[in-house]
Every structure is written in structure tokens, then in C-alpha cells.
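Given as C-alpha cells, the chain that follows is alone and in the form predicted alone.
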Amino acid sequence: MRKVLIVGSGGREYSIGYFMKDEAEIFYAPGNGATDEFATNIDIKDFEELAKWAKENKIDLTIVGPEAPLVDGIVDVFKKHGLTIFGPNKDAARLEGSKVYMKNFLKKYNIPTAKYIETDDMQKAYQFIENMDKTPIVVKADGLCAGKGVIIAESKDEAKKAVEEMLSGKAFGEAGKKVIVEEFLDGFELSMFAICDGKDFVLLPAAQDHKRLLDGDKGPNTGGMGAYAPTPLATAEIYEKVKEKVIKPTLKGMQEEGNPYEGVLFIGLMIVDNEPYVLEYNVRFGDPECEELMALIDTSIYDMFYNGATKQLDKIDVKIKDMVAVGVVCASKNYPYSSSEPAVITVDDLSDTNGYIAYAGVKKIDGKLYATGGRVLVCVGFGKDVKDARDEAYKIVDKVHFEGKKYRSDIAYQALKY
């Protein structure tokens, strides 16, 4: 049987392995307390050591889940050892690793995005803010901030304060020592994901994420409290515009930069008057969007990743199931403010539900599964439409029990308004 190594420990990585477990023997580095139910967890953090382990154990394909190892160059190390690995190399991963690099790339290759300034000069940032026509104003830290380095300031004073806190190092340390200030685009957001092999790509169904902690998109930003896919908000015309105006020029531009883009290209989009604008690029699947997308793929997931890693995407036809998946994140008591006490997880019989649970912040202690903080798990429901899938997801949420369980009750509300 083929062997696959998945780097990471969250719900995103869990779902990739969960839906590939019938196609390959799965290994995780490091995995979590639930991945060992269908896979083997390996505790090796050093990239060189992990590559040697992968070689010795004849791993056919490595898939990297989170952004940090990609930005730190894990792909370069594995390729040096002659291993097949899916993900962008260190230089290409700058599309997420540096928001300044990303914005300048968009400008250079005429890819639609918001008007902006990138600077490490507080006075220049203040001047740009003063000259802006309207609020809100978006302020972004340059480096990786685990999805939290974006401030939407409701006033010019608030925008200046965000700039001051970032550039002084108070807000995000080194990641904020350069900032982007940009206009706020008023439309609706979409997440789109393209599997890329440097030249060709496969565009997966558009998803919609829910970043805020509380119902009605209130409260602080989080890593994501739920998602659904496909979203009816993405029309055939929008898909076509994203392919022509965003993905194709991005792949061509990356080739011209000498860094062909291989891996998942996650495009955060704002749709304004039916036109797509790029808010940001990420160089990996979104979490929790991945948990829904993996469930929708109706062909070999192994082949999709393997062909992406070996420049053969033109040889496969990725088919999508005719259904909708809705995922609801169950987070720990103090998320996202502070860590929480471990809490034992119990799950009622799921035989009358249509979906699955993707585990993330969990640990096994004496054979029992514990919630260990952060986003603990994602309850994913399947259905013929958004309402059906959402009902199934919440049916699963009701069957999951741990102390302090926190979740939103309105996931997919945007789609149900239409």
C-alpha cells in the first residue's frame, strides 16, 4: 500500500488523512490525540530528521498542512532528499509569509486588489491614512500572525493606533515591523482554493469562512469558527473571472519570478459588484474550509495531491460530489483569549447523522480523548443543500460533550439569506 506523511496536527490535517485512509497508509508528524485511530503519529520536528525518516520508511508522498513549515522551507529540504512533497518551496511561500511581498506581486502582475501602502515608516502610514476617502481602514502586519494580524479600523485614529502598535513591536513582535494600510473593500468574502503544479491548476468549490467568535459576525477574529462549501454566492461567472484574472496571472507571474507555484493556493477574495479582488493569498488550505472540501471530492484524493506534487495535474479529472458540506467549530472555554483546562470529550452515537467529526485540539490521556484548548474539533454535516447540511452539522454538535464547549449557532447564515 502507498504511504503518505501528513505534516501538522489540526483539523485540516485530520480531514486530509481521514478521507485518504482507504487509499494509503497514513503517518502524521506530529498528528493529534485522534489521528492515531487511523494513522501512526511520528514525533520528529526537525525537517532534516523527518526527511531522513521519510526516506527510510519509503514514504511515497508528503503533504504539508500548516503555513509555518512551508514558510520555513520544509519543501526545499524534502526535495533535496529526492522526496515527493506537496507544497510550495520557501521562496514561493512568501506569498503568505510576507504580506508586503504578496501585495507588491499583485501590483506587478495587474491582479485586482485594494489600494494600499506598504511601509515601516509611521509618518508615511499616517499620511496615507489621512488622505483616505472613507473608513473602515485595513491595517495588516507583514509577517505570519496565525490568522490574527489584520485590524479593521473603524476610524482614522484607530487605524493610526494599530499602525503604531504594530511598528513598535507591541502588537505582533517582528511580524509587525512592516505594515500594509489599505482601503476597505465593501462586498462579500469568498475563499477559493486551487491545487497547483507550477503550470496547471484545479479549482475546488468556493467556501465561506466565519472568522468572528460570536453569532452575527461579532466579537474578536479567530482562526475560523465554521465554514461551508460550495457557496451559492460564487456564480459560474465569478469562478471564470477568478481563473482568468487571478489564478492564471499568478501562476504565470510566479514562473517569471523563478518560483513556480506548487501546492494549494488559497485565495481570500472580496467580491465587489461581481468583480473579484484579492484580499490575501495563503499557501495552504484554510482551516476549517479544508474539513468541508475533502468531503466533497469524489475522485482519488491521493492522485490529486500526488499529481499536484509531480506536475501532472493535466492528467487527472477531479470530480466533485453533488452535495453541500457545513462545518461548525467547537472551541474550548477560553478561546481565543487564553488557554483552557483539559476537558474530557464524550460523543453520543452518530449513526443517525450524515457527516463526520474532524479533531484538532485534542490529546489522548489514559485512553480517553481530552479537549486541550483552542479549536477542539469541527462537526461537519452533509446535505443536498446548505440548510440540510447545516441541520446535520448541528445535530452532530449536539452529540459532542466537553466542559466549556463554545460554538456559533449561525454558520452558513449568509447562504440561507439568498
Second form
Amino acid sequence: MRKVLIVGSGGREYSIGYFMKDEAEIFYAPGNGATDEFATNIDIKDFEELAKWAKENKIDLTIVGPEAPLVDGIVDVFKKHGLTIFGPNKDAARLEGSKVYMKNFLKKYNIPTAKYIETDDMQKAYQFIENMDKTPIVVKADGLCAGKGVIIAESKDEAKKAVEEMLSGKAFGEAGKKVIVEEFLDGFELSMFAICDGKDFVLLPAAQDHKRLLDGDKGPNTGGMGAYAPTPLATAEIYEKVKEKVIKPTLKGMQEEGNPYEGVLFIGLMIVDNEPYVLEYNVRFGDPECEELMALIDTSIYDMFYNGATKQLDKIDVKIKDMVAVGVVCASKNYPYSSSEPAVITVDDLSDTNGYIAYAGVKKIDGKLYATGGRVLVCVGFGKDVKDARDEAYKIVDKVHFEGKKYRSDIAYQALKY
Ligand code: AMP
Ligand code: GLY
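Show the other one: the form predicted together with adenosine monophosphate, since we just had the form predicted alone.
Once more the chain from above appears, this time first in line as the rest of the complex follows.
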């Protein structure tokens, strides 16, 4: 049987392995307390050591889930050892690792995005702010800040204060030593994911994430409290525009930069008056978007990633199921503020539900599964439409029990307004 190594430990990585387990023997580095039910967890952190292990164990394909190892160059190390790995190399991963690099790339290749200035000079930033004719104003730190480096300032003074805090290093240390100031785009957000092999791509169904902790998009930002796909908000026209105005020029631009883009291109979009604007790129799947997308793929997931890693996407036809998937995150009590005490997880009989559970922040202690904090698991429901899938997802949520379980009760509300 073919062998696949998945790097990461969250619900995103769980779902990739879960939907590939009939096609390949799965290994995780490091995996979590639930991945070991269908796969083998390996505890090797160093990339060189892991590559050696992958070679010795004849791994056919490695898939990297999170951005940190990509930005740190895991792909470069594996390729140096002659291994097949799906993901961007260190240079290409700068599309996510540096917002300044990304914005300058968008501008150079004429890809629609909010008007901006990038600078490390406080006076230049202030001047740009003074000349802006609308508020709110968006201020972003250059580097990776775990999703917290974006301030939507309601006034010019607030924007200046955010710039000052970032440039002085007070807010985000080194990551904030350069800033982006940009216009606020007023529209609705979509997440689009393209599997890329450097020249060709496969565009997956569009998803919507729910970044805020509480119902009605209130409360602090999180990694994502739920997602659904496909969203009816993405019309055929929008898919076409994203392909022509965003993905094709991005792949061409990366080729011209000498960095052909291989891996998942996650495009965070704002749709304004039916036109897509790029808010950000990420160089990996979204979490919890991946947990729904993997369930929607009707053809071989192994082939999709393998062909993506070997420049052969033109040889396959990725088919998508005619269904909707809705994922509701169940997080631990103190998320996203602080850690929580481990809490035992029990799950009632799921045989009358249509969906699955993607496990993330879990650990096995004496054969029992414990929630260990953060986003614990994602209950994913399947259905013929958004409402159906959402009902199934919440049916599963009701069957999952652990102390402090917390979730949003309005996932996919944007789609149900219509
Ligand atoms: P980012 O990390 O750049 O995607 O920003 C995080 C979130 O901030 C996005 O998901 C949007 O909700 C919001 N945001 C970022 N940039 C803008 C913008 N120019 N206009 C409106 N909202 C924005
Ligand atoms: N769910 C959004 C992200 O993974 O960045």
C-alpha cells in the first residue's frame, strides 16, 4: 500500500488523513490523540531527521498542514533528500509569511487588492493616513502574528496609534517592524482554495469561515469557529473572475519570480460589487475549512495531492460531490484566552447522523480521549443543502460531551439569509 506522511496535529490534518485512509497507509508527525485510531503517530520534529525517517520508511508522499513548517523550509529539506512533498518551498511561502511581500507581489502583477502603503517610517504612514478619504482604516503588521496582526481602526487617530504601537515593536515585536496601511473594503468575505502544481491548478468549492468567537460575529478573533462549503454566495461568475483575475496571474507571477507555486493557495477574498479583491494569501488549507472540503471530494484525494506535488495536475479530473458540508467547532472552556484543564470526551452513538467528527485538540490518556484545550474538534454535517447539512452538524454537536464545550450556534447564517 502507498504510504503518506502528514505533518501537523489539528483538525485540518485529521481530515486529510481520514478521507485518504482507504487509499494509503497514513503516518502523522506529530498527529493527535485521535489520529492514532487510523494512522501511526511519529514524534520527530527536526526536518532533517523527519526526512531521513521518511526515506527509510519509503514514504510516497508528504503533505504539510500548517504554515509554520512551510515558512521554516520543510519542503526544501524534503526535496533535497529526493522526497515527494506537497507544499510551497520557503521562498514561495513568503506569500503568507510576509504581508509586505504579498502586497508588493499583488501590485506588481496587477491582482486586485485594497490600496495600501507599506513602510517602516512612522511619518510616511501618518501622511498616507491623513490623505485617506474614508474610515475605517486597516493597519497590518508585516509578519506572522497568529491572526492578531490586523487592526480595523475606526478613526485616523486610532489608525495612527496602531501604526505607532506596531512600529515601536510594542505590539508584535519584530513582526510589526514594518506595517501596511490600507483602505477598508466593504463587502463579504470568501475563502477559496486552489491546489497548485506550479503551472496548473484545481479550484475547490468556495467556503466561508467564522472567525469571531461568538454568535453574530461578536467577540474576539479566533482561528475559526466553523465553516461551510460550497457557499451559494460564490456565483459561477465569481469563480470565473477569481480564476482569471487572481489565480492565473498569481501562478504566472510566481513563475516569473523564479518561485513556481506548488501547494495549496488559500485566497482570502473580499467581494465588493461582485468583484474579488485579495485580502491575503495563505500557503496552506484553512482550518476548519479543510474539514469540509475533504468531505466534498469525490475522486482520489491521494491523486490530487500526488499530482499536485509532481506537476501533473493536468492529468487528473478532480470531481466534487453534489452536497454541502457544514463544520461547527467545539472549543474548550477558556478558548481563545487561556488553556483549559483536560476534560474527558464522550460521544453518543452517531449512526443516525450524516457526517463525521474531525479531532484537533485531543490527547489519549489511559485509552480515553481528552480535550486538551483550544479548538477541540469539528462536527461536520453533510446534506443536500446548507440547512440540511447544518442540522446534521448540530445533531452531532449535541452528541459530543466534554466539560466546558463551547461552540457557535449560527454557523452558515450568511447562506441561510437567502
Ligand atoms: P488578514 O489577516 O489580512 O486576512 O485580515 C484578517 C481579517 O481582517 C480579514 O479576514 C478581514 O475580515 C479583515 N480585513 C483585512 N483587511 C481588510 C480590508 N482591507 N478591508 C476590510 N476588512 C479587512
Ligand atoms: N480558518 C482560517 C485559517 O485557517 O486561517
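Rigid core (definition): largest C-alpha set, two forms, superposition within 1.5 Å. None of these values were measured; they are calculated from a predicted model. Positions refer to the first chain, counted from 1.
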Given a superposition on the rigid core, I'd like a yes or no on whether Ile320 shifts its C-alpha by 2 Å or more between these two forms. no
Lys80: after superposing the rigid core, is there a C-alpha shift of 2 Å or more between these two forms? no
Superposing on the rigid core, is the CA of Gln123 displaced by 2 Å or more between these two forms? yes
